[in-house]
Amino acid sequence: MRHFLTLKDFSKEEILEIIDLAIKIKKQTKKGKLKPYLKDQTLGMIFEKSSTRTRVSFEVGIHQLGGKGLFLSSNDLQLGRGEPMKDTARVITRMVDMVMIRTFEQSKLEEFAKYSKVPVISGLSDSYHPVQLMADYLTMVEYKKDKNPVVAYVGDGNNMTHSWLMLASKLGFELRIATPKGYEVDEAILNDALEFAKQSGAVIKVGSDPKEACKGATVVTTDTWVSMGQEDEKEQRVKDFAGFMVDKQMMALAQDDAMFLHCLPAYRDYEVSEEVFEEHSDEIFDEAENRLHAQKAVMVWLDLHR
């Protein structure tokens, strides 16, 4: 049995492998031909932290699929009051075939697929947002952007840009990362993922420089500056982050056919211009809408490796 915790846990033949089902899948729900893969299945959904696409894709894509998404906000759970995670993991993955976690630390939901009877996928942790970047790299082979890559993320080194090191040193492309000093990304992931690369052949750069980072670029990609839990440090941050917003003049620096992917919410003039966001919007809401097909692959993966 396979879990989704994070992409570390993947090879680039496996990760492609979801990709290509996630390609299928879309394209039969776009004929209106939805197969039940998981006819009958439960996924339980489990959220510590609030969601609009999380929630809305799971629940419409376990539909999709033929089964039935069960909402379980953490505060209407025994979970809430103080329960063990793997209590908590015992009784729910006797009762549903598959689980949803999104959550804070990545140490919770590894407890609880460690306990779990089925395959547990992640909606987001602090460190990893595997699920997203399924998506983007979907919008990516869309658009025609997966060949040859070179992918500039600007802004905070946090969960978006650690599943990014994971995808690039997984796939093989070229991820340039430039971060405010202080706000680096872990070095542990930074290390696994120097690791990985020594294998597929990625190149990874890491610093403070974020025009240097997007110089010919076929991908730019940002994230919030001021994530979920963060929002008392919000006027620290915004001082912090100063000359790191992705702008027109930005932008000009990437090749002249360049996407820019935003994993939403965005907020504009903050780490993304309201003219840069509007220009990629199609791309954006693309990528937003293809969480609903990844996830459906993702989830129809696992049940085809149980």
Given for the second form:
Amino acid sequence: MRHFLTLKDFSKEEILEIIDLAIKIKKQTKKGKLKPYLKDQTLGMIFEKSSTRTRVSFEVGIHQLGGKGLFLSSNDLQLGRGEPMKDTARVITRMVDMVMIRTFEQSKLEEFAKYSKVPVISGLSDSYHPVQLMADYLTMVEYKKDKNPVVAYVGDGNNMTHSWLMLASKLGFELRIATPKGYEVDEAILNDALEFAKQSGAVIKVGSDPKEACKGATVVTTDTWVSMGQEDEKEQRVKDFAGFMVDKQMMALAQDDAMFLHCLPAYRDYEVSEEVFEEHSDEIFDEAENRLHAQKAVMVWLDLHR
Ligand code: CP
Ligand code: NVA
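Form predicted on its own done; form predicted in complex with norvaline (NVA) now:
Next comes the full complex, this chain leading.
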């Protein structure tokens, strides 16, 4: 049985296999001919943090596949009152067929998976957001940006950045990360990525100059400066991230037809200017829709590998 907790656990071939499946599933969905791959299965969806996209896409996704989603907020679960993750896992996974969890520490996901009888999917942790990257890569494929991509990530060294590190280092493309001083990526995750890059041929560049990162990039991406759980740091972060907004001038350094991706929610005129956001809104909202199709592929793939 496999879990989907981080792209670190997946080979290039497996990632591309899931992307191919997502393309097939999206086509079937658009034609109204999606096979009920997960007929009568139940997906438990545990949320310890807020969500719009992750909740809607998983719940609609499992429904489209012939199953049922069960929304479980930690505010309502005994988990929120201190019942251990490992007990929650041993109860819930005797009753459902698959589980998605959005939580804080990656170790909580790992703990749940250790005691789980069914495949577990990360719906984001403080360390990674792997299902988002599957949607992002699917969007790159659709916009024909998957051939020799040069991706510039400008902003906070967070769960999104770490997932980009995994995707690039597994698939073997160039990723340039620019973060302000003090907001660098996690060193252990970077080292893992550099190890994978030796095998895949990926070029990983880490620095603090956003302009340098964007020069000639084929894809520019960013994320909020204030992730969930960091609300108290907002004022300080806004000061520290001065010069890191992706605006027209920044995009002008990238290739003329460069795409701009954002996992959303976006904070206009902080990490991205209103102008850049609206100019690239087709790509951004295709990316958001692709959460639905990419995650259906992840669920079907995990079901095939149990
Ligand atoms: N991108 C993303 O995961 O969005 P939500 O927080 O709305 O789920
Ligand atoms: N880095 C953001 C991503 C939101 C989808 C956060 O963790 O809040």
